[in-house]
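Consider the single chain below, provided in structure tokens and representing the form predicted on its own.
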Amino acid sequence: MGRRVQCQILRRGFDSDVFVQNGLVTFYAKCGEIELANKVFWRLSERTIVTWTSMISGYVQNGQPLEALRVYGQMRKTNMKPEWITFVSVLKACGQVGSIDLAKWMDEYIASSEFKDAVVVNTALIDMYAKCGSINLSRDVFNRTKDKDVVMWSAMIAAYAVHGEGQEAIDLFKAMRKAGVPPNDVTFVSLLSACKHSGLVEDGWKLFHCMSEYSIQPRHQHYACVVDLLGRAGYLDRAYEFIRNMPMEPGLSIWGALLTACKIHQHVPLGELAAERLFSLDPYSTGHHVQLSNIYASARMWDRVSKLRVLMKEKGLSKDLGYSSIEINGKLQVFQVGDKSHPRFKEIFEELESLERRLKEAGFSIDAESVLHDLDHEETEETLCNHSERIAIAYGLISTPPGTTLRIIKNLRACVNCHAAIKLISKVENREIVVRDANRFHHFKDGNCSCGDYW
């Protein structure tokens, strides 16, 4: 339909209008056609700050933060003056990349601009720092901002949530109420997320039921958080009963939360029920099939694993490849499982072997629950040791001075085995290691993790 409209634009001679051009760039970007948006963008004879911002935002929306930052760099060469919304888009890109050095540079740059006190920009800074692994820098921005609105309070609560600091999130909510700022529905999503990541079941339960005090009707997202809250804590029957009593039809997020909980606690019957509902709602979701496969594998039900893999193959589904990235000296390095494409791969794998010996000497052994394939012990050990986050850590160890904090970003949830191994690596190597996986942040230090083994 959009292409038909574009044809009309060309026929009527409106294709040179700057507002129409901006609309086309935004249209294609929001439809996921980022390359078409890019073609329109570079064909323009004149680019305004709105056009540049639309292109940057388009790349961010389509999960291509490095491209967004590249376009921003090209914009700066034209001496185009950024607007506040430009900064917000660039800060989102920095958060997606997870580069703390880049985040600090942007903070300093904004500090010299006219938007340094803009609440919306500072809110984006809070979110960026949180996603780059520094909750302290997020709080610094929050503290220095004078006029805080509900969005900023909610963003800071959300920052605590993703770092698993549930009690801090609840304390901030109390301070928010004391400051006379009424919460909105997003505030409660952030609060419930903080509780579920910290195992604060009763606190989360009370918060959910006090939403009516603020005339806020719970949405699917709130219900999903409660199911996740109960399920992660092992209250699977209670979570299922909660779903059955919902005043609305449970959707993907609800059943997805229950399926994840069943995977964590290896509850096959309820996991199958949740998966059945999910398959009926979204039959071509790879993630839900993989979750059920993992439940079967954890229970050593290899025949069902095989049948499910055949079903996935028939549907044309394939598991997402896990990868981890680490930034060293301003350069982002990305690794996949067993990756030997890096120029220093020999050094990396020598460090992996050395690290594995030291872990064994310290009493570490593989966790059988991480074995999601029917492999013998030797194959299992080799596979788990070569997970992408372990390779990224090995690269970080050989590339930085002793004591340097390593910051890793992983696209999937960290497995139980790697989580246990990284705890011990932080102690053996006397390093702080920050890992952002698909769910949250893990801060490893002195043999412990900030999540308290609850994720």
Contents of the next structure:
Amino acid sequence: MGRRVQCQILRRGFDSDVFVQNGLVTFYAKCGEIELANKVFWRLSERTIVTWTSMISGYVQNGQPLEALRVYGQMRKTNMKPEWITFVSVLKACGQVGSIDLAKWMDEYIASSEFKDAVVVNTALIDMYAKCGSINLSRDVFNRTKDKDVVMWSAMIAAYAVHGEGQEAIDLFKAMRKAGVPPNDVTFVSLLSACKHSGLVEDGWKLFHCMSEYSIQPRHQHYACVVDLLGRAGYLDRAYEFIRNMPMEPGLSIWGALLTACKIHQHVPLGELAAERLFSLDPYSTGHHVQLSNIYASARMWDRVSKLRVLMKEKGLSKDLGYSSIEINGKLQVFQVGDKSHPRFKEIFEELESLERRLKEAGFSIDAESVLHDLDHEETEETLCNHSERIAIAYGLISTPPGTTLRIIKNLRACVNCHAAIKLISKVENREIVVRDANRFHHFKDGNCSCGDYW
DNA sequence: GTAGGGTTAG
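The form predicted together with the DNA is what I want next, because the block you gave corresponds to the form predicted on its own; please supply it.
Next comes the full complex, and the chain you just saw is listed first.
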């Protein structure tokens, strides 16, 4: 469709208009055609700050934060002056990268600019710090901003949510009401998400039912949060009952939440029911097949596991590749499972082996059989200690002075086995380890994790 | 005067 639109534009002679060209950049980016957007962008004879911002935000929207930052760097070389909207996109890119050093640098840079008190920029800062693993720095920005609006309050609540600080989120909601700022529907999504990450079932249930007091109609997303809230806590029948009483047709996220809950609590019948709905709504999602397979694996129903694997093969589905990244001295290192591509891989694997020995001495054991069949993660049949996050941690341990906090970003959900191992690593190595997985943050310290094993 | 923007699940 994009090409046809472009042909039309060229034929009608609008191709020299900077507004039209910028529209084209934005249009391509929003269609996911980021390469085409980039092509148009570099072909332009004139680029305004809006054009640059469109290109940066285009990369952010397409999940390519490093490219976004590269374009920002190129923009700076042209002496183009950023506007506050430009910073918002750049901050978003920093949050996606997850580098706390970069985040601090941008914060300081903005603090010296004319935008230091802009609510929208500060909201982006709060979100950025939260996504880089520092809830405290998020809170600092929040505290120093004077006229907080509903979006800023909601962003701070969402920050507590991903860090598993449910009570803080609820307390902030109370403060928000006291400050006279009315919540919106997004505030409640964040609040419910905070409750479900912390197991605050009754608080979440009450919050869901008080939405009408603010004249907010619960949307599908709110219902999905409640299903997750109940399901994760083990109230599977209550969750299913809730779904059946919904005033709208339950969609993907509802059945997805139920399926996740069935995996955690090993409930085969409801899991099969949820998966059936999911397969009919979205037949080619790898994730749903993998989750059902994992439910069978945890119930040790190996025949069904292999049947499902055959089905996946027939459908041409293969599992997503897991990877983890860690930043050392400003350089981002990405590792896959069993990754031996790093120049220091020998040292890394020696460290992994020595770690595993120390963990065993400290009494660490694993449920090898079910882990090996847990398709969710990155299994190869060789060893269990070479998951990408373990390699990233080993690399972090040999590359930083003792006591340095390690910050890892993983694209999948944390694996049960690694989660247990990292808790122990934080103790035997006396390190804080912050892991951002696909859903939330885990802060490991002294043998414990901030999620309280509830994730 | 036209275009680019902050909070939302797994």
